[in-house]
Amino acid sequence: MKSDLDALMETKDLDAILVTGPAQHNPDMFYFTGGIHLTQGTLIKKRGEEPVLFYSPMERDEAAKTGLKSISSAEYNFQEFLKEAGGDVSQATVLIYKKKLEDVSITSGRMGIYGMRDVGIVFGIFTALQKLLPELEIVGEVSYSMLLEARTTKDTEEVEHIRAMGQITVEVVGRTADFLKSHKAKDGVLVKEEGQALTVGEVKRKIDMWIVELGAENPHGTIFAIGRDAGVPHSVGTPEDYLRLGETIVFDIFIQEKGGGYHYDFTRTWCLGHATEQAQALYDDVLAVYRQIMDQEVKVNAPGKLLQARTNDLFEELGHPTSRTDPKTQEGYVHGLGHGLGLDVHERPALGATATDKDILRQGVVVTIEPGLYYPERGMGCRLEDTIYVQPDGKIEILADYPLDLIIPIED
């Protein structure tokens, strides 16, 4: 949480942090600003002090909405710095960064840099800045960054943003189920009123429309995959595929707040009209593991590594291959049990092969639980996923309920 920032900075031996880039679709900047319309900004936080936001004067009203101490870039006359830099635009930009750091008393120690911007620009600016401020060590974190660690636990306001996306998600999923049920089947395929086959692409266009109507975004697309595609975990589905009765459909939807805010992540597996014997058996195994994990294993302070190991145990006991028994397998259980969720679809804690001792279900985490089985050569796959919140009292809450039913009834 944001309240942990100073302690985490001390642990990481960071005297300051600098976040660069726009405020929207830039998780680290969004984390501090709340997704205001800021085309390009710089946020600097010194350990033990409140952040300072540097913004364009054209976006002064947006900057004011953050409640942060804010300084207009108009305070830094570009022409004066350009003159000092001998007409070199890049060097003038570096000089402005140097002045901003000096103005917030950061000229020595260790400073971490975060955010999203063109890598060439970032490399050029901070390489030159390091030379101008030799007593300030500018560092970038490669893996479990300080800000990502802060974002691992969510405060009440963040959880409510995720919950709101969950409500939109289940509304879209319900509309999708109703849309499918409104069609009849002919020769084992869903058809429209004019008799033409309904396709995956047409369903996904409806999903996109409903997401926008309900006030969210879908920047990562949606997985709506049938048959063999359902057997490949991240296949988004083939737009031209017909919706055939009895085959498994993996429907994985991970919408986001407008402006690049908080996500929700959710998956159901459906069969239209009926399920084949193989599809029903596959679903029953995934459902059994889902319920065992949710009812018996998911609890406060459970380690991510242990949750993944137990999931492997359960699927292996049911006779399925796993990536633990064969790291190269493309059948059976081939991914992690889940992941943290927030401003990115995939955050910490990890509940899979990459989990470390830090990856536990602490109070305040929001994670997905998503066991699945995949058999592409048999033309089927199944995944069930819900997003859960570990409340401050340690109780586990599913943030958006929706039935786990396999069959979508279809009229012949």
Contents of the next structure:
2 protein chains.
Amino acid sequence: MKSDLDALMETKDLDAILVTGPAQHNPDMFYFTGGIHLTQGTLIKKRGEEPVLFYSPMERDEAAKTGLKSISSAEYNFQEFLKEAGGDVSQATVLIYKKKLEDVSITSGRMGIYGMRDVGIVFGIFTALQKLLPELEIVGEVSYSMLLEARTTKDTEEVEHIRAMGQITVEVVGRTADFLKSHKAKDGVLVKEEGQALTVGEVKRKIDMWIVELGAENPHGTIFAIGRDAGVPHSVGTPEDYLRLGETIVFDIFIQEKGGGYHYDFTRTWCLGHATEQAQALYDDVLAVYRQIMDQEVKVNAPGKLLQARTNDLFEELGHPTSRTDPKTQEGYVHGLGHGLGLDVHERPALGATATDKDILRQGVVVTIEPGLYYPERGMGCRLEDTIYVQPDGKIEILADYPLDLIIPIED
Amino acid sequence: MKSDLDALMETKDLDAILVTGPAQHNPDMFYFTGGIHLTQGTLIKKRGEEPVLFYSPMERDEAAKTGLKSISSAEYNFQEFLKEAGGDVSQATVLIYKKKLEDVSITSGRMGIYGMRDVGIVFGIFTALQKLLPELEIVGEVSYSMLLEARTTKDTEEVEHIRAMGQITVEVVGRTADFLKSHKAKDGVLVKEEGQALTVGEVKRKIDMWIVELGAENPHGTIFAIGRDAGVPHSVGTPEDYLRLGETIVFDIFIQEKGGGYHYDFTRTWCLGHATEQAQALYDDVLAVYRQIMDQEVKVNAPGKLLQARTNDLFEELGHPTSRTDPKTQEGYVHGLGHGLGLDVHERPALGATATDKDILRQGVVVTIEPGLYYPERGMGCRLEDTIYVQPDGKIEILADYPLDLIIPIED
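Please give the other form, namely the form predicted in complex with a further copy of the same chain, since only the form predicted on its own has been shown so far.
Below, the chain from earlier opens the complete complex, with every other chain and molecule after it.
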């Protein structure tokens, strides 16, 4: 978490970090600025010191809301730097970066760079800056960066943000269940008042509206997949599909705070009216594994590798193929047990095949637990997912409660 | 436009381009892939050849929708590259990029890189790649990149996307006007059925819901600013504000296609019930300049610099300060006349202070025209904005029609 930053910088031998890009929909910048509206900012932190935020003068009120030490970019007169750069706009931009770094006394050592931004601009600026400041090693971390590592454990304020998204999630899921129940069935599909079949696209449009009404956003979309689509973990569902009774519907919703902040991640599997025998059996197996993992395996300091191995064991014992027994299988249990969640939907720790020795359920992590089974050729799939928090005392907390029930009752 | 790519690459002496990042909410990648769902892709194009898209095998159906020549990343076995890299994950990633470039015969010349992505990953990968391929110069364009220049003119298919967002925009604006009209006034503010005052936050929530209902998204938010906020061009409005009669409301809406595609940009200024004398005079001046510019100045091949100069002339003739007469003024006409619009809200050509000789109303450009006046200390501001298209025959077309009226009638 944020309080670990200096220690992590020391471990990674970083003397400074620089974060760039807008403050919204940019996890590493949001982490420091808390969701204010900055079109473009630069945040620089020396190890052992507070960060400094450089902002555009038009956005001074927003910058002030962060409570960070901040400096207006108006202090750096572009025309003067342009003159110094002989009229070269790119070089002038680089000279301003150099001056900002000098002004916060960063001209040597190792500096990591972070944030989401245009690739060409980043490469152009930082390769030129590297030449101007040969004593300063500019470091681009390609995998599991220092900031991603800091973000792996959450402080209580961050958990409150995630919990709030959890509350909106279960409200939206409840409204969706009520909306489906409010329809009648005809010829095996849900129909509207006028007698026309309801479609997956219409359900998703309603879900999007409720998410907005409750004050969140949904930049990554929602999975609402029925039948064969439910059997393909990456299918988001087909808008023209009808709501057919008895078939499995995988409903996976991963909303975000408005402005690009914290997420929640949640999945239920539903059958409308009744479940086919096959669907019920599939659900029973996933529920059994979900309960076994949640009750017996998910505990503080459990390694991600072990959790995935145990999930594989349990599904294999029930007679299902897994991607451990056959890496190319598209049937059975074909993905990881879960993943860290925060400003990105997918963070660390990893609880799947990519888990390393670093991926453990430490105090402070927020992760999803999402066992599932997929049989596309049999037209079905099932996943049950909740987001959990490993509290500072080591207790495990599901951050939003919602029944695991399979059947949504429908009037004939 | 896209058909200019090879010529522009030649002008910029680029033998190849590489675009990276997701396919959604990533303008340069969206430009080639048209809004499919790719979590992470790499597109490489040699000058004079068709682009090649590298995709994750799980997203093969999405990649196929593009109609592009495409190659699955499964062709590049990570474990083998990891072995070659001596277990170094970052180096293995770099080796895969190198192999992909070799497989499309790009190992020398100049290659520009584009897209939105994590800064550390980009810098780490491409500085290492540059060392491995010394014959290939990797180019990061810091300002007005080749792709931004291609995107400056739109083909008819792109214009249809923008026009569709224009239709949704005017529908939402019409609903907003009707919603305001459906309220009564009490003690000088709009009130709800229960007698409580309506707030700006409630209006914005409605706007967000209609945008979603009509199938678009609103990732950048909406400006709905009344009184003093209307006098500050960058204020998005205060959620707790009441809807006070007679004061100017600046309503600036810039929605985007769902999945991060094309935008529309549109502003009206409204007074509820009646306008104060000052507000009416302010509006009359902005409307006069809007009409003069639209009718007399906006024509094919008009230079952006000239359009801004004429707008300054007109406002100054009416007795208003401008940022030309006083660069630090916060009163009068304080911004540019407009900007190109497409996959980004702000593209080229620029029609303001930053306009260069390249910024002209060529056939195919889509730009906003948005004169405005701001008097924060007098508690008012006014802006009128439409998005126009310079057709291939040179005719100017406003892409979505909506009345310019100031007054929204309100029952007492």
